[in-house]
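Listed next as structure tokens is one chain, alone, in the form predicted alone.
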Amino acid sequence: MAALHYMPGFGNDFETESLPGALPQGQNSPQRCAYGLYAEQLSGSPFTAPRGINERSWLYRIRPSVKHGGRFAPARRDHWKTAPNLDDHELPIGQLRWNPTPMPKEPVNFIDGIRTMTTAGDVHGQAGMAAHVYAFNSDMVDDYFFNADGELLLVPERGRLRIFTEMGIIEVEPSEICVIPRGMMVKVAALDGEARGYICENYGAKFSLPDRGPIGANCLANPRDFKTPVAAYEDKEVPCRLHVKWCGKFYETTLDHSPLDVVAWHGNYAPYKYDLRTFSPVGAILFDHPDPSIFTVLTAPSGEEGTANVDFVIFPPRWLVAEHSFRPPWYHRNIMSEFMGLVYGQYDAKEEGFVPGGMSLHNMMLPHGPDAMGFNKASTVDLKPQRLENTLAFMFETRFPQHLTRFAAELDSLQDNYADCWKDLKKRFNGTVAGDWPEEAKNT
């Protein structure tokens, strides 16, 4: 299989063919297209939206989007729930924790192999989102997908993805995130035979990259390291069915061809992906551990300045060099609701329980930080300079109160001692400044 071509940079201008001469020079809709294509725009803003983020792309294809569509009829998947997906289950209220989720026996393809965990916001007012996790076994070869209520944005936890968009291919290994627009038509494949990973679904303002502010031009997420597809196309004339989520239900069509017959495009409007490796982090070098917010990969404004619809945070390989500093997440309560997930390695907050694959979350107020044995460790430790290893932990913040689905409530993969991993946190107030700690621990 040949290599796969990217072009570098986020949100820029992009301009691609698959065949010479498709793309028209000097203006978007010339009266015959090369190749007796169709010009097509698609937009991800709407039109008077400022230049800034206004998204829009032109796309030569083989036969129109309307030609890509007939009769839609209603269809079921019971297991993807959109916001507001209330009162869906009699589970309490409490810091949560799953185990990985099962990969399927049968086969399974991707859409079928989504499950919401939970959802947050209204989908109607393009506000909030939903976390998934997705297990499956079985290529998509003649379904063909796309989502009008938001961008998927993709975090695999095993085995690599071939996405065939309609702009394109991309493939994305664990340590890797794909971005999906609003609308896009694509289909996927697992290329080692399975895989099991994460989903957020933004039903809200795309995904950008965070401001710098004081930390400057550089560090974090670079622009020249995200990777946008080139052009690619398939011209096959086989039965075929589109699926369509909108607005929370799903309808599907028959065709007699794929629509993936974009042969040239240009514009800022496309699927991306990312290689988390590449993310440079910025933290404490003398004391204190900063606020997660540091390590922000993606953001996906709000209304409200400096408030998120939803933050794709990461937790990556990186020194620890804090002085006389507890150097873990300390403890927390917080407006924003977390959704975590594991793709590999141990996190430094949580040393058992919390294993690849596995989630947690831990909603608006409900207070969390380090078990017994992270705080501990933590406190007693020789602060010499650490580096955190094998590690790549991932966070969906968003300002929502996340609500959990039935399927995330009754799991059987639900940790119902989640808990306790709190409960041998003892009390060190004894009344003098030391506090109550071993001879041994007050030396460190």
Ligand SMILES: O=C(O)Cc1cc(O)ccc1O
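Positions refer to the first chain, counted from 1. The shown structure was predicted, so the numbers you read here are calculated from the model rather than taken from an experiment. Between two forms, the rigid core is defined as the largest C-alpha subset superposing within 1.5 Å. What changes on going to the form predicted in complex with the named molecule:
- Residue displacement note: residue 432 has its CA displaced by at least 2 Å between the two forms (rigid core superposed).
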Contents of the next structure:
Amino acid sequence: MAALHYMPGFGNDFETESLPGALPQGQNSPQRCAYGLYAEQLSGSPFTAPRGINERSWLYRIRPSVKHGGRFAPARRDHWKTAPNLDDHELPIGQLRWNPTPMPKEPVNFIDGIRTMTTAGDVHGQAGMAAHVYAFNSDMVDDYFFNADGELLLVPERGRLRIFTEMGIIEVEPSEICVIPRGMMVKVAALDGEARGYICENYGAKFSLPDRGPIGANCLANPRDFKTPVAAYEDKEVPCRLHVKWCGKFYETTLDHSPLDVVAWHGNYAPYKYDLRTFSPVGAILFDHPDPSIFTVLTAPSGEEGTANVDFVIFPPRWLVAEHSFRPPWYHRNIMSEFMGLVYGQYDAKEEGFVPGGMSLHNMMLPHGPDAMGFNKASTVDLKPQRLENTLAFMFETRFPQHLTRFAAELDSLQDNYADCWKDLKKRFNGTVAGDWPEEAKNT
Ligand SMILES: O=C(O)Cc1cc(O)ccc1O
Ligand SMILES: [Fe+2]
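Having looked at the form predicted alone, could you now put up the form predicted in complex with the named molecule?
Time for the whole complex; same chain goes first.
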């Protein structure tokens, strides 16, 4: 198969055509488009949004998207939940952690293989998010899908994905992510036979690059490392199904052709991928542990300054050099709600129990931090510069409390003893001796 091509940049005004002359020049709506194509605008922001956040693309397609087989019939997809979703379940708020979701044994495709773990906010107000896992083993061939409820940020953990979108083809592997804009038609295949990973469904304003403040013009996620596909299309006339998610409900319609028939497009509303290995972390180079916001790859603002609808944060391989400091995350309680996953390796706040494909949830104001083993190790280790290897955790951090689905609450993979990871944190206070720990405390 030919190598795929991508265009670099974040939020650029791109243009691409898969046939010469398919893209009109100097105007959007010629009286007759080249090759008999139809022009169609896809708006990702209100027409009148300020220039900096105004997003739309012009698609030149074989048939306009109105050409489907008739009505949108209601459909069911019971495992994909949408906020507000206050499922009844018995699980107390707790700090929660799950082992990896088992791979399916029966054939299941991408959209049927999505399971919602948490929902937050309210889709009707275009605020909040959902955290899902996907696990599937069957390719979408004549099935297509779009989600009107939000953009989808995919974080592969196992297996490569081939995501054929209206605007071109993206392939991603673990250590990369992909963002599919709200409303964009796609089909997804597992290039290695099966695939598993995480999804953040963002109901709010689109993901954007965080401001860097005094960091300046470089580092963290650099715009040129975001890759948008060149145009690609299917000219295919077979019975097809289009699945739609709209305000938490599912619908289905039929077509006699593939809806991925965009031959050329231009604009700034487009899917993209990003290789997390190109993230240039900036951290403490003398002492202390900074807030994890320094590792924000993408942020979806909420309208309130500094208060993200959802941040996508990673914990990549990096150097730890802080002197006379407790280097892992501190114990903390947070107004924001933290959903975490692990792509590979080990996370520095958890010596064991948090494994690739697993998940944890530390909800609004619930205390968490290093397990007892991690605390003891980090409190006594010789503080040489240390390269954290073999580690890629991430966090979906939202201003909204994350409500657990009943599915997540009842999963066999839920660890019933997670909170025990802190039980061996013993009292060291003696009220009389200030200064360093007594020698015997260092050996426990
Ligand atoms: O809870 C976590 O493990 C995530 C996290 C990491 C960190 O370095 C600081 C704060 C924080 O919430
Ligand atoms: Fe945290």
